[in-house]
Every structure is written in C-alpha cells, then in structure tokens.
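Only one chain is shown below, in structure tokens, and it's the form predicted on its own.
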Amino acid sequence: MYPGSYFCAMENRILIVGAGLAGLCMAFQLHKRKVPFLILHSETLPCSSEKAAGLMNPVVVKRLLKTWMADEVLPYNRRFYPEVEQVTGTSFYTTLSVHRMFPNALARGEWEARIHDGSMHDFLSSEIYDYHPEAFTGPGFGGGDVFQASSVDCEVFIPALRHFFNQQRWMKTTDLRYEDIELLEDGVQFLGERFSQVVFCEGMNGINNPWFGYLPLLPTKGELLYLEIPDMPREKEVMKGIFLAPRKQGGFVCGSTYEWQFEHENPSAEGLEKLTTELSKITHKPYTITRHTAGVRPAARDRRPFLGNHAEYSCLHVFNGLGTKGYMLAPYLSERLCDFILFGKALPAEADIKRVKKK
C-alpha cells in the first residue's frame, strides 16, 4: 500500500461514481497508490469530457494573466499524461504553442504592455509576427505566441483508461440508483458490496445527487467542429475569437461556443453558423467538416471546481465543476482530493465545497 495510508484491506475499497475525466483521473491516482476501487460507468448518461477539445491554454487571453493554479498544474500534467500513455500503451498528449492573432491595435498594445512589465515572460512571446500569412487571415496587427500550452486527444484518453480499468475488472457498467447506496457507520454498502468511501464524479448529473445536489453547477454548452484542411500548418493552435488546433491523430478541431441558455444538448444550426463565421475570419482555406459535436460542461459561477466531503457523512465526497479547464485541472486536483481522503491533507481553499453554504 501507499506509504502512510490507512487503507490496508479490501473492504476499504473506494467507490467512484462516473467514468468521465474526473472519475478516471481519480481512479488513476488510486491505482498508483495501490488503493482498491470500483468505478461505476453509465453508458446512458451524457459525458462532456468525451466531447471536449482537450486543449490546455495556461493564459486567460482576455486579461493576459496566468490561469488559476498554472504554476502547479502545468508541470504536473507534463508528468501525469505521459504516465497514462505508458500504462495504457496509447498516444494522446501533445505540447504545442498557441498563436494569438490580434484583432485590433488595442489587443496588440495590451500584449506589448504585459511583455514590458515582465510578469508573463514565461508564457508570452516578445516577438510579434504574422504566423503563416498565406494560410491565416489576419487583420494586420500581427500576433504573439503563448508558451507551455498542450492538448489531450479526448477520444483516445477516455476510452484508453476505461479499457485499462475494465480489463482489470475495476469498472462496472451500470446506471446508479442513489437508493442502492446504503450509509453505514464506517462507510457504505452498494448492491451487497462494502466501500469505505464514495467519490461522486458525475458532471451535470450531479444536480440530481441527494447529498451534493445543492452545489450550484452551471451548465455551459459548447460545440466543436472537426475538420480536414489540406496543406494547413500544424505547428501551433491559432486563436482569434475561437481556436483552430491540430489534432494528434490528424485533422483539426475548431471551437468553441459558450452557451448558458440552450434548448437541447445536441449540435445546433446556430452553433454551426457561429463557428463557420468565426473560422472565416481566421482562414480562407477550403475545409471539410467531418463531425459536429456538442457537450454540456459542469461549470461553477466562480469558475472554481467543487471538491470535498459531505458535512454530515464524511465517507461521501464530490469531484465536479471542472468547466472549460477540466483537462488542465483534473490530474492535479484528483491528487489533492486523493490525499485529502487518504491522509486528511487540506484541499485548495478556492475549490473546497466549504465555500458554498447549503441553503
């Protein structure tokens, strides 16, 4: 067992509800520590992390500031994702730069000011230039590069970990009924099996959770286009309003939309029109749309995830609300939640569910 862990018997297995990004990262952390667990995977509930672009940009572009916890999560991800690749025998992780095309003189001036104050030299290039002007249509103000970005091909990552855990018989495909979880003095019983802890990683289905449904999850719909663009440069992701990024497995992905009010979770004609209109401002190269997808992200109004345990039932935990930064935050935060459960270590205060007062 992991040094210092008090989980030393099979009856101390941990039940993970959800086999999306949060649940799989949590399971991988437990696997590394040799802590037994079982993942419950629903094939009927939607999973937004299956339909994400998997891009990890360390800079909040509008304000030209480091994204939350960038100094912790970036070096962590550079170890975590290659480790998963090695264990699963797959390839899905890529490091790349992001080229931000300036839409106007004001955006260029803000970039230059940030370069001159020296606060972002590890993340923003001082060189302003036109990236492949024969392929990308710029408004004439140039652009700059964002360093330390990366991407995960979600369509490889998610199935690879599910397959790995399924092979080990550590995953069960079923739809959870909350009434099947019986609370005990020292854990829970689920369909005749005992578990010391439960971690709910349910995405937007968390709004139905009888213990954590009070958390203010904010559904945010995003749509993506998958494209084939012959002879298109592939060295960088390009941003101008939306992003256009090369995929490790070939082709490009373009997105994303952000909708807080929507009628359904499926790809829409409005989303398609918005993405193609914005794409025409980036490039005039002909392209073929191979797929149009949509997903609903579980976000939080304060843009911070939800981690922690139930105030009354200490064996119940939640890992949710990752929003648009899921692939950047999930590996590191899953380790922090794992250390909280196993060793009682403190959670990041900004992500702790204690910040939310139950009404």
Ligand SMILES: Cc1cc2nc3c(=O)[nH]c(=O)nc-3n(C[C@H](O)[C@H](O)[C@H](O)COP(=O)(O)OP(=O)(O)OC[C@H]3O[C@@H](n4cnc5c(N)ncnc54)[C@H](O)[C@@H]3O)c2cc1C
The other form holds:
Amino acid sequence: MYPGSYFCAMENRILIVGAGLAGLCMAFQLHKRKVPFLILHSETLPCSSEKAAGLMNPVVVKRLLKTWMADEVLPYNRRFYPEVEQVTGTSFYTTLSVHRMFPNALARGEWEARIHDGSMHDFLSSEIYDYHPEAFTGPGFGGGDVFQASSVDCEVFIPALRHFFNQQRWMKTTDLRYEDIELLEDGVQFLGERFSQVVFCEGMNGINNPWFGYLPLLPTKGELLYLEIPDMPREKEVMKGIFLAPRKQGGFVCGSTYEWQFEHENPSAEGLEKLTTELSKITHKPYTITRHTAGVRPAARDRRPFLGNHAEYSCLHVFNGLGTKGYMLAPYLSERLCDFILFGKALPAEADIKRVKKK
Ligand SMILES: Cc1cc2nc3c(=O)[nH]c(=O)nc-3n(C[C@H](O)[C@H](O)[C@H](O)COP(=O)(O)OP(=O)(O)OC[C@H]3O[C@@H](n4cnc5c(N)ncnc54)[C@H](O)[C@@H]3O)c2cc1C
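Mind sharing the form predicted in complex with this ligand? What's above is the form predicted on its own.
Zooming out: every chain and molecule, the one shown earlier first.
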C-alpha cells in the first residue's frame, strides 16, 4: 500500500485516457504507488509519442539557455527511465553528447560569451573544435559540445510499457466515447465500472474533449528521416539547423521539421526536401533513407504543458500540451500531477491550467 493513501479499494481506481507518453508515465507513477488504475489505449487515433525522436537536450540551442525546468527534470529522468527499463526488462535509454556546429561567426561568438559569463558551464563545453571534419561539412566556424543530453528509443519504450500494463490487465484497448462517462458526486461511471478520478492524456485529440477542449492546443507537425550512413561517426548527435542522431540499435535519425499549417499528417515531399537540404549542410556522406515518418505534436501556444483539474468537476484531470519536449518533461510532471491528485500538492504554476481563461 502506498503510505498514507486510501486509494487502494477498487472503487478508488483511476481511469487514464490515452496510452501515449503522458498516459503511460501517469500509469507508471500510479503503479509505483500501488494505486489501482485502468489505462485506455486507442489503436485508431494518432499518437505523437510513437513518432518522436525521443531526444532530450537540456539547452535551448538558439538562445544558449537551460530549457524550462532542466534542474528538476534532468536528475529525475536519470532515475525514471532506467527504472522503467528494469521493470519492463528492456533497454531504450542512453546518455548522449551533442555537438553543435556553429553556422556562422555570430553563433560562435554567442557561445564564447556564454562560456565567459560562466552561467552554462555545466552544459556547454569551453572547448571549440571541429568534430570529425572529414565526415561533417561546414564553413569552418567550429562547434561546441552540449552536456547532459540523453535519448529514449520511443519504438522500444512505448510498446514496452503498453505490453507491461496489458499483461497485468491494467490496460484496455478502446477509444473512449465521451458520452460513456457518467459524472457522479464522487467520481465517474464508465461502462459499468466506478472510478474515483479520470486523467485525460489524449494528445491532439484533446481538442475534442468536452471538458478540456477549451485549452489552446497548437498542432505542430514534424517529420523525421531514418538513415543508414556508412562510416559515419556515432559518438554524438550533431546539430546544425536540424539534428542528426545515432540510434541505439544502429543507423541514424534526422529531423525535425516544424509546421503549424498542414493539409495532412503524413510524410510530405516538402518535408523530405527540407530535411535533405538541411542534411547536406551537415554531411556530404552518401546515405540511404530507410524510413520517412511524420506526426503531430500536441503543443501549447505559451509552450507550457497543461496540468490540472476541471473547475467544476474536480475528479476530471488533464495532462497534455507536452509539445516538443514530452520525453524531457513527462516523467517529472506525471509525478507532480500524481501528487496533486492523491495528496492535493500544488502543481508547477506555469503548467497549471488555471492560467488559461475559459471563454
Ligand atoms: C516528428 C516528431 C518528433 C518529436 N521528437 C521529440 C523529441 O526528440 N523529444 C521529445 O521530447 N519530444 C519529441 N516529440 C514530441 C513528443 O512526441 C510529444 O511531446 C509527446 O509524445 C506527447 O505525448 P502525449 O501522450 O501527450 O500525446 P500522444 O503521444 O499523442 O498520446 C495521446 C494518446 O492518447 C490516445 N487517445 C486520444 N484520445 C483518446 C480517446 N478518446 N480514447 C482512447 N485513447 C485516446 C491517442 O491514440 C494516443 O495514443 C516529437 C514529436 C514528433 C511528431
């Protein structure tokens, strides 16, 4: 039993809607606390988490600043992902060095200034150098290394957790129909079963949610190329406009595009053109494209996630808006949401949905 928790009777089960990154992290937190839950997994609705590159860069490269909540999430992720590996008996988490190739003298100067003021010495190398000049192209401005980056192989992580919860019979494959949720005084009834709370982790489908559809989600399409590049150095992810990252099981992934206006969610000729053009600025080595994929990130206009409960129906919760940083933020924020639901602890104010005025 989780210390101090009364959430162990079956009528206090929690319903999680959506088995993407947000829903699976939430489920893992409840599992660790021995709180009963059921997670709904859709095989028909799109899932951004399955299409992601899974890279976690602690630095906003254009501004050379730490990403939001880096101090909290980095140490948290270093414990969380290996714990999931251990529980599921899989391997998907790697620490990574990132080599930032400077596109011009200005970018190099900004890096030098940041090193000089000392504010980023935990994250940016003071050494500036060419990384394997024979393999990478460039106008010769050199580059520097970003420390404390890491990556998750999404194609292992997502199926591993789904498989684990499915085996325990804590997962059900179905699309939730909102009309099947009956609101009660102390929870909800869903297809004849009682739940004390519901957590909606629906990604972009959240715009159709009758209770949380007012949250301003900004669909942001992204495309990736999976590549084989013979004799390419594999020690580091390289960034210049786009990223080129070695994959744990071989090959490379390159991306990503950002589109806010798009006609469909599939890989496009424009995406291919953009990525191959940018790739030609990173390397001239011949490559083979093994896959071209696309997905839509559930981003928020103010670039902060959406966590919290409904103003009127306090048993309804949301965990969404993870945008471009889901793999970095979801483990830590799922713990914060869990503490909010189980113990009434405060949420990080910037992520709390209270900031959004309902129209
Ligand atoms: C091309 C691309 C590259 C990316 N690269 C990175 C990266 O390198 N690093 C990083 O951190 N992030 C990256 N992301 C972003 C990351 O994928 C998202 O932040 C994250 O996956 C969002 O997770 P989510 O669970 O909120 O949403 P989703 O992953 O979309 O999950 C929502 C789930 O809910 C299900 N669902 C919805 N409605 C219902 C319903 N009514 N009933 C049942 N199920 C339902 C959906 O089917 C889906 O499985 C990338 C995204 C894309 C598209």
